[in-house]
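The data below hold one chain only, encoded as structure tokens and taken in the form predicted on its own.
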Amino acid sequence: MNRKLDELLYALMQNMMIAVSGEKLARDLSVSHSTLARWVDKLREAGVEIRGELFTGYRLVRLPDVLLPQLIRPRLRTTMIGRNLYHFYSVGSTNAFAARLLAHRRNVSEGTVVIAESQTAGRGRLGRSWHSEREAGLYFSIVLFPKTPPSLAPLFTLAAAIAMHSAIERSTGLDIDIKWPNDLLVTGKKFCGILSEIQAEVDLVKYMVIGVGVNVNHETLPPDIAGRATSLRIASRRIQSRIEILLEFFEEFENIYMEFERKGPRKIIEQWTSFSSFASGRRIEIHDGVRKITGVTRGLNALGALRIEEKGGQLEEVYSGDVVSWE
């Protein structure tokens, strides 16, 4: 269904200035008039403004900002990431859908991307919800089959943060920071979160799904998060191109991923350290789900754990947790 809706919307976008007859659309898409009318209603429900004009057909009222595969694929500069692409106007969670694909072994090659215009059950780290406004953000998941032990899996989450950092700085000109392990900040507020989930055996990762949520063109945010969250539009005071950021990210991430396979994790550690003000000399407090750790950051170890020098001088290596305060 989503693929057919994409084909219909793409046909309307190609004829932006004129009304296209329902008869022609139905014929080109090989469907009945009643099915076409039902698809038009589905697009309208997804927020696409389509005007039905008597005797002339259907016309877009405005060009929608929709991440159609037909617009993405011709511009890909990758060999793997995004070549297999699932697009939804609305989905519960892109990570959950990717996991279902993997569970049923359905057409899932490495680099498969699931992308949605909005999520109804978007998730962040530690079970938090993610605010997914339609046509305003980037909500997508990437499927990977890394040939590594589970101990190295967190490095790919750091790699995703590095790739998004570079993609956004290049696309927007904004100064982006990375808060350990994988939140992206602009003007000190969070606008991007990354959630990775793995299925692994004792010595090998079977698959990994990396979910990314980016507040791109949100004009406002819910009051309960507005004090600590923002969007690229709010920070830059202008609308940003979602597709440009996405294409930049795909290329950046694929390059980092391929280099890891050839040379190992050293460059990931080096890049994350150079991009993050949290890497060294930052006083922070971390909750790891069991205890509270307070101290000064002293870089990452080879597996991506954050080294914390506590008050007594002892060095603690933290592999997972939530930075709740910092100076």
The other form holds:
Amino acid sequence: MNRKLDELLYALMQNMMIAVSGEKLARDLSVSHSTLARWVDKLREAGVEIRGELFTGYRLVRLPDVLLPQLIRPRLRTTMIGRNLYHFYSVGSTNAFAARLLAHRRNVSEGTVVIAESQTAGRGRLGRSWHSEREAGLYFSIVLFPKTPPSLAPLFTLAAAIAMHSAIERSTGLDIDIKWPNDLLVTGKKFCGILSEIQAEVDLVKYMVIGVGVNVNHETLPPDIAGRATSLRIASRRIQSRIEILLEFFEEFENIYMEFERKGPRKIIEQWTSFSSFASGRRIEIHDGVRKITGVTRGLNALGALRIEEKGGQLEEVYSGDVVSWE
Amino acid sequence: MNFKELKEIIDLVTSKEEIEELELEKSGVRLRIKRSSNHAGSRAPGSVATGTTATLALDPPSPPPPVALQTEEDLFYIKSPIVGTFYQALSPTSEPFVSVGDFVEKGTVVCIIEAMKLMNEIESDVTGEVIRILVEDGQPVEYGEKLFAIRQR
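Okay, that is the form predicted on its own; can I get the form predicted in complex with its partner chain now?
What follows is the entire complex, opening with the chain shown before.
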């Protein structure tokens, strides 16, 4: 269904200023007139502005900012990430769809990306939701089959944060920070979250899905999160290109991922440390589920855990938790 | 210290053989028993060979779980493949994946271990009954730490 809608939208985009006869569109897509009319309605529901009717012809009112595989594919600079794309106008959660793909299909290739214009059940940590506004954000998941032991897998989530950091700085010129482990901040507020899932045996990763949500062109955010969340548009006061950010990210992430597989995690630790103001000397409070730890950050250990020097001088290594306050 | 180790000590102390040396260190718990070598033949099968020393380095004091006595047989332990935080449910408000007494199949998701926002869904490697859950919800776990005891079917 989504693939058909993509084809229809792409056909309309190639004829931006003129109305394309419904007759011709139906013929090109080899569907009946009524099916075509139904698809046009679907696209309209998804926010694409289309004028006209079957007998007058259809015309796009403005170039929609939709992440069509037809637009992404010719511009990919990667060999693996994004080579296989699933695009949705709306989906529950891209991570959940990727997990379903992996459960039911045998030939899901590494680097497969599931991308959605909006999510109806975007997820965060501990069942928290992620606000996924249509056409305003980037919501995607990447499928990986890392050959590293499962104990090193969390480092790939740091790698995703590093790659997104570079991609955004390069394409927007904004000054981006990383809050441990993998939240991206601009002007001190969060605009990107990364939530990943893994299926592993004790010494083998079966698969990993890295889910990324970026607030790109949100004009405003819901009042309950506006105090701590922002978007790239709000921070830069201009509309940013989602596709540019996505393409930069794919390339950057693929490079880091392949280097990890070849040479190990050293570079990830180094880059994370140089990109994040939280890496060392920062007084923070972190909640790890049961404990509240307060202290000064002292870098990452080899597995990516955050070292915190507590008041008495003892060093804690934190593997999971929320940095709830910082100076 | 498990039941088998405890029983070995009791066997040693209560056996008719003479104890030549007994060394007991308390807080770190180190127990060393040496028996005389001239009572060969009167040993119960399975006890420690005469003339040798039985040294047991025990864990810091922890009360032996009473249930251990009947369940030590052939329980299967599901272990954590990564360091992280143990979660029994998808979110604080949802039902736990499994509870004690539940039957699980190979492949049933039993918990999530989270590290750096990487959610690791742990599946049971065996089919059987959940006898014990060894970690509390929200607690940090180590690599290879036992999470669930399963009596196999």
